[in-house]
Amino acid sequence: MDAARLAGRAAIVTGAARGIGAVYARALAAAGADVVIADVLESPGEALARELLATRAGARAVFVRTDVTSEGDTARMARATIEAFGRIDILVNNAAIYLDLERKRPFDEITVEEWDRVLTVNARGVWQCVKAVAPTMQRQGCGKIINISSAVAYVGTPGFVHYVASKAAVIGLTRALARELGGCNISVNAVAPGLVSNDASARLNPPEYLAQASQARAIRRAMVPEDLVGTVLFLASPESDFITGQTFVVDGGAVMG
């Protein structure tokens, strides 16, 4: 990977301590960005920061404990990024509740408490993180915001209605924020991953469902987290400066439209 592609850029990745978020953080660091790992999971987050520091000469990475549902935490996340790196160029809004969801069940069995928890993290958390970094990006006159949605927003996957609703909300937020921030040369786009074959998906879905998902794609294989890296790096780079308000479905060709 070209270590100069994002050299001098400061990136925040929420929910970066593990899973796909950690893959994004590693890819941004490998492309030359300074990286803030923003997560509630302290031990793995700090370990990942140490790992990134060792990846190349001059690499910079810090862990900032961040609960995206806390306005105080998201404001502190932005301040810590400026203190560490002097600027904020990239925000990857990845933090979401998925791994900890209950197994699939009918929509009318979901409790109000669980509905509110999922929407608060997955939708309000995105808005709060953008709200925290936008003033800095506006002063800079540039910025890249990448919101992680999901292909379930297009297919309406049953059994996870609260998750589907939250990821559809992310697409709406992306479009509205792109309109509001475009005048400051801030791009706001979304990535909608398909079903990734990882521990979370394996826990929530039976093996036959994962196999079926692979066969439903134009590219008939399991999807891995690294399949998302190219799109995220493109949206974080100057190559996408004239693209905003868009949602990129990355799922091997299961959803087309």
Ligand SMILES: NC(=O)c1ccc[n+]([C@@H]2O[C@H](COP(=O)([O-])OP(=O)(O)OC[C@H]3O[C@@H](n4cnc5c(N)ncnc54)[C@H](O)[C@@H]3O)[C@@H](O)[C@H]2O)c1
The other form holds:
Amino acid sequence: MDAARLAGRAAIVTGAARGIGAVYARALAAAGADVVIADVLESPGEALARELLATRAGARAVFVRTDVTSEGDTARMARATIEAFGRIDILVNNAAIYLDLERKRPFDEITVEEWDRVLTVNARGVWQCVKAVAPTMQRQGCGKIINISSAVAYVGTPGFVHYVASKAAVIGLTRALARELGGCNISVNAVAPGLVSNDASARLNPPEYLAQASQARAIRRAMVPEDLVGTVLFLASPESDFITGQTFVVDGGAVMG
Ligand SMILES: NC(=O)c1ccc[n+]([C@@H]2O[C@H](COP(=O)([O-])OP(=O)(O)OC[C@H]3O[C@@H](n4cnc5c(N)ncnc54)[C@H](O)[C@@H]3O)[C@@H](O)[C@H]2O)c1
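Same protein, different form: I have the form predicted on its own, so give me the form predicted in complex with the named molecule.
Time for the whole complex; same chain goes first.
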């Protein structure tokens, strides 16, 4: 990893205390960015900040307890980033209800409360975090927003329609926000990962399903969180400055077109 690629940039990763978000935070720090870990999970979030400080020479890291559905928390997240690093260059909207989804169930068994909970965190939370950082990015005249969607929005995977709807909403939100913020040189893109073989997916899917997903890919192997890092770093870096409103499916070639 080129430690100078994102040197001097301040990045926020929501939902970074565990899972794929933690992998994004480590990669951004390794590329030289200062990182805010924003999550509801305090002790793993603080542990990751300590790990980044100990292992990434030069890069700074802080944990800010943030519920992405709370306006007070998202405002505090933005304030804390400016206090710690003086600016906000990159926002990775990764927080979502995924591992904690109720096991797969038919659409008519999902309760209104579950629907609202998933849509509120996964879609409204993205909008709220953008709202919180946009004034700073607008003042700076630049910014990179990367929203994490999912390939399920293309496949229409059954068993969690609320989750699928929330991840499709992220794609629409990405397009509209790209148009609203493009005038200030802020790019807004989305990444739609395929099924990653991690704890969350193992809890939600039987091993046969994960094996089947690998076979459905052009590149026939299990997908790991690190497969997503290159795209996220590219979208966070100046190399992608003229790309906005796009969704990048990273899934080894299962979904095409
Ligand atoms: N794992 C996969 O196969 C897969 C595939 C496609 C997309 N994704 C997406 O990638 C992202 C990470 O997935 P993961 O597998 O690491 O799942 P995960 O459930 O382990 O991680 C989600 C993170 O978000 C945090 N979070 C949840 N609600 C929050 C809230 N209200 N405020 C702040 N933080 C909150 C959790 O504490 C956790 O750290 C999610 O957006 C998920 O939808 C995952």
